[in-house]
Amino acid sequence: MQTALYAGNKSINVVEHTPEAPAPGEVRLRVAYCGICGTDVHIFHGKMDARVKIPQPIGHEISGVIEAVGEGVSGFAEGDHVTVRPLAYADKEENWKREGSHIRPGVKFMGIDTPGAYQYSWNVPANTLHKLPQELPLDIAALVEPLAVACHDIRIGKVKAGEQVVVLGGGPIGMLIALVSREAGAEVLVSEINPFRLKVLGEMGIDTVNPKEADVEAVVKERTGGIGADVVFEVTGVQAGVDVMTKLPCVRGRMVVVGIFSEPPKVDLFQFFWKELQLFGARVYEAEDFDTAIALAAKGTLPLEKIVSLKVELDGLQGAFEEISRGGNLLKVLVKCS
């Protein structure tokens, strides 16, 4: 069996292993597809060493099928259709006397902080683990976990149906929103410069905006009589889309920060005085999240798969990584482990 391992330096080697009998508590997958997020590509860069034990197989929007269960698991079985929610608990345990369990103290993301899944086989502790309608195919399955990332930041932004919506950033995460809000009952604008992704996003049928060709915030006004948006997600992750979040709601409007800033952004403290604005911040998910998420995804009424621009082997892995790196028109990428 195959295993691709993050080795530093820009490099992943394929290498190969054995599958381990899975322990108490633990179920062995055969991983189907995982997908290659902006976090890998952070650690492909080496920018994440600190954390990552090298080398390691990185990697955890997954979808699977389960090979072996180990002792003491109930509810699944061999051939179960599964993905995982990628967050370990130090002490096996999810629950806590606040909510926000996925933040506390000691939570391990998997893939990062401990083993992923660009592997043929992945032992994975039972309570990470989500099943799957056995019709929903392993490919589409492998969007549970970013779709999951969508559907916490709708909650955590409460998008009601008829709300005007505007995303800043239409990369996969930004899509997702955009349609997860639009699902919702929202009427949605994408703010994105990136010409594949606007032609993406048009043939899913979302409105967009190009910042290089139009004033986003007069286009706001113009779509909502002048009142402003009720809730803006920002994803973008820079300056240039904290500068123009404060500007977009209406009075009361919400914010959510989804994007991942690495220095601190200077923000307009003004406009929340003078709307009254509320601002939230989004990381990962729990595990209603990934519930909404798989329900959304076997509905089929999201077009998951116009998100998906290449599927690669294991072995392909370095030169998708590579690919991704010079900026090439590519959104979600695929990863057939097995």
Contents of the next structure:
Number of protein chains: 2
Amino acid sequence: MQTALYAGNKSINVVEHTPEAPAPGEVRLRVAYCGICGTDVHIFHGKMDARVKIPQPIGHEISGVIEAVGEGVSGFAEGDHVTVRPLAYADKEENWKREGSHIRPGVKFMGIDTPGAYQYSWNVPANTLHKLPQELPLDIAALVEPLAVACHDIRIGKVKAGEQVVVLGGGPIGMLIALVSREAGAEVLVSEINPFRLKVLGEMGIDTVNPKEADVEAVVKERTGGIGADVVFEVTGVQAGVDVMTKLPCVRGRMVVVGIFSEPPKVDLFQFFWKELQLFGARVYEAEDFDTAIALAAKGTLPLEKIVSLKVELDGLQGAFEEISRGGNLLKVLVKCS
Amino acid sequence: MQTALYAGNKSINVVEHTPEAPAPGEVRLRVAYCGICGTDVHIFHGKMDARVKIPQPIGHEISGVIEAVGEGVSGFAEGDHVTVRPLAYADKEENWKREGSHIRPGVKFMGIDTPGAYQYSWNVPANTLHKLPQELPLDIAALVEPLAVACHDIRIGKVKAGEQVVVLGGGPIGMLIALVSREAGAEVLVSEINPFRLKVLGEMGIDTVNPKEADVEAVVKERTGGIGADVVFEVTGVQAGVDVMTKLPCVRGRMVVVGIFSEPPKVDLFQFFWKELQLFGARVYEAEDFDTAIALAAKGTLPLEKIVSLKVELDGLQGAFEEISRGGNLLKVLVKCS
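Following the display of the form predicted alone, present the structure of the form predicted together with a further copy of the same chain.
So here's everything in the complex, that chain up top.
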């Protein structure tokens, strides 16, 4: 039984590992699949060495099967299919009396701040588990975590049926936001420059615009009868995305910052004044977003399989990180861990 | 009877003017007082010549008395004390089916896009009027318009009793936001560098911090038990204000952009992600904000008289603009127009 350890300096070491009995309050999972997130690529590149304890298994987009149940755990049994909401609390969740428990100070992200899931066997607190329907394929189930991100984002953006939604950036998260918005009854346009992503979006029946070939503002004006978009999701994390973001909303339109900006970009605050725009930050998810994501995945109406570009085993993780870093035509890569 | 005309190039010409009969749907006001707004100072400096038709009377913070009622106007009579919500609609207000009627495309701001109130007599559409209690002094009543701005801002910021509010910038609008927030039951701190403004705020019993002398973030942390502010109002309109703005809110804290940014500042969007911050643009007011402002002014609990630094007549307007431009110790200057 193997564990893939991030060993620093763009290297992954796969080592033998003997599964341990779960501690009280924990379960031991056999990890079925674990997806590669942009954050994992960041870690691979050494950008988050201040948070990761090297050598450490990383990875947090998982599906798995319960192999052993620790003392004091109820509601879960051996053989249950589950996914993990990878937020670990330093103290009891109920101690936080305010909004935003999922992002309160001191919350630890499993797979970054604590060991992650690129391993055969993973012991996790039972209060991070969400049960999966047994009939949901375990590869698709590994997309529940990024799908929960998208569900959280559109909840923060308060997307409603009939609204005009624009998603800036059509990578896996942008695609999922587009799909969940469409499922909620919105009209969706995705702005993306990568031809491979544009092709996949087209196959999904999502309208797209390539900002290298067309004026996104003019396209949105045209689609919305001059009114502007109700909700804009900024998923690029770059200045060009922020520049166009404030041009697209209608009066009192909403924007959601999903991309992560290591440096503060310039933001046209005059537009905030002029149109009373609203900007919402969104980070990870809350329990209800996992519930929504699992229900959506189980419903089977989203073309989630189109987001999976490649499956590798644990010993293919190093190569997968390298291929993603080269900018290969890859959306989600799943690592088969057992 | 006189009119003060903005004649371009930092000059005001006071000329004789014969009052005209109100057109159908209009009333003729005898203007009692008209306050000087930062926007008027901008116009005086030639910054808004693209919108102002020179020569033109400007000014929009008014109190007045109805002198004549035009055909088809009901609900108003000669002798009524009124203020004006200076938004003129190109078409009927009810044609706009969406949110934000007050800022929809095509709305004209009276005193900028159309003639304003620095004159003895002003004809205005009756649908812009709000009746004032006769017992409210007409000088204080000229503060209803900026007070409505503050009421709108704290409504956009959803300020609630018991919340921690920080106002960045303690000029007249920042002061009014602070006073209305305190009236709503919030704990208020104002950040301001000008000693005169700090003194007036102190006299009003508002807590202050001078960012040249103390670390605003540390002060807010201390006041809020480490949690951060519930609502931050950015009223400085400068980069330094934006820099501190994103450091102050609690998890899911709200920020309101009140300052006007002619150039896009850098905004720390990482903090939006990390704490799920929310940023709301606010522009002018809606009818209900005038209703709230009039009720507040009539209640008499706000120390509004402390915001009035100087009263001049129409022929003192040029000098008042020059004194404000020199950065004199002035808060609100009222122009006695009749």
